[in-house]
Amino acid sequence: MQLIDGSKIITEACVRAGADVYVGYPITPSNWFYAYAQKRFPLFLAGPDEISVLQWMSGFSAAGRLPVTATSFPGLALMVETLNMAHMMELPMAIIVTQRLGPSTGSATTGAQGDLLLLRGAISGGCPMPVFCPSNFEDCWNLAYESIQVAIRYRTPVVLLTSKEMVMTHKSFDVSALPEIKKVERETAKVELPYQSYRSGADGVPPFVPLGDETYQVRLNASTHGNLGLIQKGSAEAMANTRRLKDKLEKNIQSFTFYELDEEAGADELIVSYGISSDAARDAVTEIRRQGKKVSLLVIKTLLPVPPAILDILERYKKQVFVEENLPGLLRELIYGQARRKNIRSVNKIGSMIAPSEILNEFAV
């Protein structure tokens, strides 16, 4: 048993999974990652600002390293342009986002769930980017590992979406219960000759060859490009290559779909939550069942792209209650848009965490 926080668990998992560079700028409430990374990563660099951080990470990734950083909303906003560059160049990296209370920068010491739709629209043109969201310390460990694995396997930036309460609150926790993490080994690139930097196989992912390779001429390009990595604007090859960036994630999403489903037979009502609000949802489900009512619980851990498996679960329930710590109901809006649905309700809040009693009020007769 240790008194530990999510920052340390995530940091340790990333290093064990094979992340070997941390580039950071200390911004609350993600600054403990900055502190822990100095002790655990093989290489640590302190960036002067968040723009530089992601630029440096892109350079390391292009050279074959696996970089990680952590930030919050203001830093993420500064990173968005370079994030688009890394997405188009298909550079593996992991970005830990610790959410603040919104709107704007909000309070640096109050956790919330306010950045989901920002991440949904962060990549120009609406292209998807994998976003995982831990709901407890076990998820911090497992999803950090999956973030590294998915970044490498699909050549993409990956976001681990957390909150202040998840990564800065100390809890007594049995670390021996966590599964062993083995380093994610990069396979030797299976290159089809003649080598073209962005020619992909059946999985839609081009083999990764780092810059500086002595055998192949590697071109990485953040503009619209064809298989050779040379700028092409409207050619069929360039457009197909751009569509591939979307398809490679959506076609392979089953391999990184994570959720927790506590399904009760005969229930027609489903509570849906994610991240820091999940514990309140779990407690509420326990109490609702104690009162003799039937209810199921869905905790979503792969938020983006929205997995078809999640939509399949939602379609099975006539009534749904979304529990999330923001005012508009961002997850509900992500799935259902602005459409009004009388059987879709929400428990929303800012300023403090959602209590189980506030969820129970939705079920009061």
Given for the second form:
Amino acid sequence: MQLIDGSKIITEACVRAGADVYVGYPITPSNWFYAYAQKRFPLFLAGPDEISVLQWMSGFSAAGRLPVTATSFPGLALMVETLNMAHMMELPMAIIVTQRLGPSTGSATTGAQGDLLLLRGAISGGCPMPVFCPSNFEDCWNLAYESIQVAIRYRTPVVLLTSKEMVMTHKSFDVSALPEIKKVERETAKVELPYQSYRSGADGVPPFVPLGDETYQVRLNASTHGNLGLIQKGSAEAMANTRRLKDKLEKNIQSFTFYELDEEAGADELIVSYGISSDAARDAVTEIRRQGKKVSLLVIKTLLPVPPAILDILERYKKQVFVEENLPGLLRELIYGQARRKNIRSVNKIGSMIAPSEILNEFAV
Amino acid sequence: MTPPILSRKDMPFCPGCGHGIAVKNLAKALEEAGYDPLDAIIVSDIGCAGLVDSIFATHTIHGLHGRAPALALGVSLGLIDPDKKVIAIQGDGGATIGLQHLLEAARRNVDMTLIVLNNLLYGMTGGQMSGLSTQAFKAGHLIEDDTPPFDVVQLMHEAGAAFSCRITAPGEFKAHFIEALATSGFSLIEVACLCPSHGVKKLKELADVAMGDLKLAYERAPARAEYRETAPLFGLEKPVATANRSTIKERLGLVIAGSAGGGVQSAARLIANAGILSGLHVTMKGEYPITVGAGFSAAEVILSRKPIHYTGLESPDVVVAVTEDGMAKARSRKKEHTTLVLDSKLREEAFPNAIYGDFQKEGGKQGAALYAAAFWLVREGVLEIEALLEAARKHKHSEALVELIEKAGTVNSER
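The block above covers the form predicted on its own; next, return the form predicted in complex with the partner chain.
What follows is the entire complex, opening with the chain shown before.
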């Protein structure tokens, strides 16, 4: 066993997976990523602000590198326009978001789960963007790898959504139980001639060729564009290209659907959680069962786009309790909107992690 | 003879627009300097200047308003073949909203050329003034704003650009482009442009309202991206087996509280490591205000026989406080069953059952927290002194820590 933290595990996993550039702007509680990245990434750059950070990363990505950054809400807010650009240009990159208490600057050293719906709505037009959320150190390792893998495979920015308590708490942990990570190789794309930067195959993902290529002319574009990568307004080709941004992720989502389902036979009640609240939910489930009540647990690790497999599980349970560290219940809202539903309950809290006892209260007779 | 840089002869701009003249000069310069189209990457901004993509046979990337220089910086430092030429093109509006990006690229002297096509206004949105609109131009437009413009050529030079130049003369000016392209490092060319729709419509009037020609050079090494080999932060080896040396039954939650600079965080980390060496599962987390050098500093440690999921500590078994700042934390964290271990100077009647010791006196300002915690943990048999010493020996200040722990242990043996 060794004393280790989530920031260290995620940083190491990203580099092993093939990330080679870290561009950072310091912000609490993401600073440990910055510190570890300085030691570990092949190239480290300090940006002057978060807009620059994501623009530089987009340039690196377009040139064929795999850039990573870490930030929290105030930085993420500045990044939103460029996140749209990277999404539209189809540039692979990973953005680690360490949630902290808002609104606004809030409390920099207090954790939270308050940014899910910002990410859901970040892309204008509502296009999805993969968002993974680790619930423990194993997830930190595996989902950091998946972030890089999915970013490259589907040519998209990916968000790894963490929280202060996930990345700044030390725990004794046996790293030898983690699977080896193989570098995600970026094969030179096999393309049909003439090459068009946004012409895709059956999987909806255009083959990636970096800027500066010797053979193919690469044209990338943040405005509505046709297959060639040049601005097109309102053409059928351009609209198809825009629709493809949504379709390419939704039709491939099975390959990046991650969750943990602990089902108890005969249970009609399901606790649903994610991220930093998951461990309290695990402890609560153990206690509820010890008291002789039946309950199942779902920990969601692919938050966006919402995987159909998650919806299938939810449909099997009449009663559900969503556990998350924010006021309105953002995951619950993502799934069910604001409609009133008698059998969907929430355990919410801000200012500190939800404790197992607070979940148990919801189950007290 | 290399293939032509432009793929079309017709320009996407309004008839008479100055951007067309500038773009043709750039293309000629690239051809004369021997560039193949795929040797160049045009990074374009938003606005009229951003319409250039479609006429270039080079690589093109069309980004956001004002961000082309930042995007180009990333492309330049990310290039697999650094000999490729990165050229960003933006207007005066783009240069205004993203001025930080220009300054940063110049400061780092990133190998790229930035062309600012300055038609003195925002053309696409109706002719509004930009940060590069001159006083003379604004006066002619009944704008009640005589704020002087940014001189981007001067600014880039001051920031560290290898080459910066402004062109207001009409006609062929490709020689300046050739000079900029040949520069190793950051080069800027600002070109004063006509805007037949909203701005200056005649070349002879341009010289009256634009800032004058200027050329500045600054010899310095360009930024280079060095992709280094690095060592893993940790390996995936099997951990060394540890003996079970603790007397705790199930779980113990400890809060250590003191003041910033009092060694609270490193004490907690040392105790957590000693816990691992004793065969326990542990968690450790810090709590401090955002000003890490002032105010309180507190840390939570959980030692447990079983794996720990939830890392919160609702009801600590013991709270160690060694300063007034820490005392405030102790008050807020104390539950009915909590044992308090306090420095004797903190004696107060609210806690009749607290355990007191001269921790500040014996451990010193930076050692009091570890001294107090080690004293109590060893006394209660939670951790053996040997486990604490073993953890301390791995620390960079091992000598002082070992001495402190031995001293804390001696107090116990004397009791």
